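There is one chain below, alone, in structure tokens, taken in the form predicted alone.
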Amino acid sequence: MFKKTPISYALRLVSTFMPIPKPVLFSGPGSTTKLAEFMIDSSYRRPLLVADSFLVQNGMLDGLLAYLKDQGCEVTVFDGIIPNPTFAVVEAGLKLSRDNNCDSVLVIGGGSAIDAAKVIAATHAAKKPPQKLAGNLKVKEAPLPFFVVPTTSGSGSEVTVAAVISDSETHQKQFVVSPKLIPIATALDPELLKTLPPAMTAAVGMDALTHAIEAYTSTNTFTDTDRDAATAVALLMRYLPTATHHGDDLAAREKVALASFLAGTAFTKAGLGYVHGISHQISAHYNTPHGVANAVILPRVLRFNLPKVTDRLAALERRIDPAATGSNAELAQRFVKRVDDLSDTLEIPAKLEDLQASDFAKITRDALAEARRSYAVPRVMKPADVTKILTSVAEGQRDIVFA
């Protein structure tokens, strides 16, 4: 049984007494149009459409824009999204929203677009700058009604209570956390996912796997988070390789999108862990894509946590392979090896070339601080443990041993 920490008790209290809503879910080819119909039927006809620029420039949203126009909607398009969006990006979208008197936000894009759109929607109604919303439960007014169509399957932003926005100057990541950031509805449309490049499909899919595993091994687990996280792990192990290497397989794309959704519901309630604590700092230092950083860090943290999560990882291995035999220790090791093999199949790098030893002390300090205040981890790291992980990432060595 996990040893409870103060943050574990605090997170359980919040999760128990502050129920988190789930969005209405549309899934399958054509679900984007179904979501748009739902938005219109809900009497929202002046949306701010937040979208990744390549979707607009390549005409991938022309059909949707024509449909919305035919239905009498007045759409304002904001496509100034960048990876790891900053508050300056939020402020640019906010200005468009206010200048055009938008009554809702419809976002079609990846995690960066969704995070930016969440904070735009929240700030539109607030009488304060977006920076003042950073932190826990600081969104007081109801945001603009918010609808999401993710074009990547990994961030889970389409179902979570959080948005990550970077400081415009320091690029330090800030978290805006509130149940008010849950969208009204989400569409998982594989037609918009099929052109996602293999490398990005792999990275964001491993991000979803990280969400699911960290939720499942949190000390703040619940029956429903265990169910959703375990299902997400099983779906990703089965379908992520196909979605990566055969991107036009719409069934595999939809399964991976569903896994991301389930992983998002799980970690929203159960929490995350050291993979995210470390990867957030790496992204802040080197602008490394979040999914890539998580994918590289995950195997190391699994090995660190292994003594405390043996039974949990063994249960995941049995979920993936019901015929599996052996002790829990053997099955847990087999699961870790399965994650390694998946990383190799997806061509996830074993090392990050940009990592600099001179940054290790700050990365370590900030990662431990983030985990200490935010995550119900199964095993507590010391600075030397984080340094060992960072060194192994710089050297490309996954199979490391901890004391």
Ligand SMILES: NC(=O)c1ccc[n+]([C@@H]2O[C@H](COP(=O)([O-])OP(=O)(O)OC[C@H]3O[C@@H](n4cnc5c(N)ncnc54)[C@H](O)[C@@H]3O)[C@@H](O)[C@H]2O)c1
Second form
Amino acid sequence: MFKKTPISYALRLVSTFMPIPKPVLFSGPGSTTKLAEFMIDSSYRRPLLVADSFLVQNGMLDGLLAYLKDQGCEVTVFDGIIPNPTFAVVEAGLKLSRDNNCDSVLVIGGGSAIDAAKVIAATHAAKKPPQKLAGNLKVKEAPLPFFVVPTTSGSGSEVTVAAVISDSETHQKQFVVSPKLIPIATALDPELLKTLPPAMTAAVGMDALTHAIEAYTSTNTFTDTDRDAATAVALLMRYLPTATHHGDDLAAREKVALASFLAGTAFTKAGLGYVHGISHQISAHYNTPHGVANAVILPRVLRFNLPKVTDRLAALERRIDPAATGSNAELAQRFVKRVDDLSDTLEIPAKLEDLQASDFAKITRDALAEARRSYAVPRVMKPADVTKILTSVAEGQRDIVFA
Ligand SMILES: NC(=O)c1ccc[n+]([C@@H]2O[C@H](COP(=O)([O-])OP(=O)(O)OC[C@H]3O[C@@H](n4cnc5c(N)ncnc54)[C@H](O)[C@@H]3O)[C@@H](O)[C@H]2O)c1
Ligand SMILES: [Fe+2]
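I have the form predicted alone already, so could you send the form predicted together with the named molecule?
First the chain shown before, then all remaining chains and molecules of the complex.
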């Protein structure tokens, strides 16, 4: 039985009574144009187009820009996105949207572009600077209507209540959290995902898998979050290797994009756990890509949680392999092994070379504080548990045993 922490009671209350909308969903090759058509049908004709510069430089948005112009839209392009965007990035986009009197935001890019676009949209009509929106439910005015095409499949930002913006001075990530940050519509267009390199596809895909597993094993689950999270896990196990190693397989790309979307819907309500609590600190210290840090931490946290989530992991194993036989303990072990095998197939390292033992005390403290503040975890860690995980990551020892 789970031991409920104060934060798990608080999250339960919020997720039960706060309505969380879902974006209108378009999917498949050409769905970017369908989304643009929907935006125009909704009478928005002066969008700020926030785009990853990679897409603009490679002419991948030329067709869309020509279409929007043809439809009488006046488009302002902002492509000053950097990975882990800062408030300075948001302010640059905000100036463009205000100077050009934009009536909407259309974003095409990875989690970094989407998060920056969310905060630009949320600040456009606000009387406060974007920094003041950091925290829970600080977005008061209605954001500019925003429309999203993700070009990575992992962050889930295309459907979540959150935007992550880095403070340029402290280098800490700030979380802007509000149901107002959920886009009006999202298009999962595999054509725009073909160029995502294999290592990036694998890392962001493991971020999506982590979202799904942490949502499924939280103490704040609901029927819909269980359904979406389990489907995301099954889709990722089946299609992520193909999407990684055969990036132009549009069918596999679309399935992985759908999995990322579903994992996003699940975790935006059920929450995350220690994998994110620890990986956020690792990324802050060593600039490790979010997906890579999660992928490396995930097998360790699964082993820590195992005694409390045996039945849940067994259920995921049965979902992937309906013919599976054995006790729940055996099936849960098989699921953990499946995650190890997927990491190997995707060539995710078992070790993070940058980790310094001298940083462990601070990483441990901050990870436990983040989890205490934000996550409904199935088993509570002590400092020694986090340190054990960090040591195993530094040494490349994945198969650790917890008392
Ligand atoms: N809002 C949320 O709910 C949420 C959840 C998880 C993570 N995040 C945040 O999302 C960010 C990470 O997002 P991400 O993992 O999507 O990566 P990203 O957006 O930072 O992109 C990573 C790199 O991939 C490139 N890229 C993007 N799409 C491409 C494509 N189709 N082809 C080739 N290159 C492409 C980008 O130019 C960039 O260099 C982090 O800031 C993280 O904190 C947000
Ligand atoms: Fe994540």
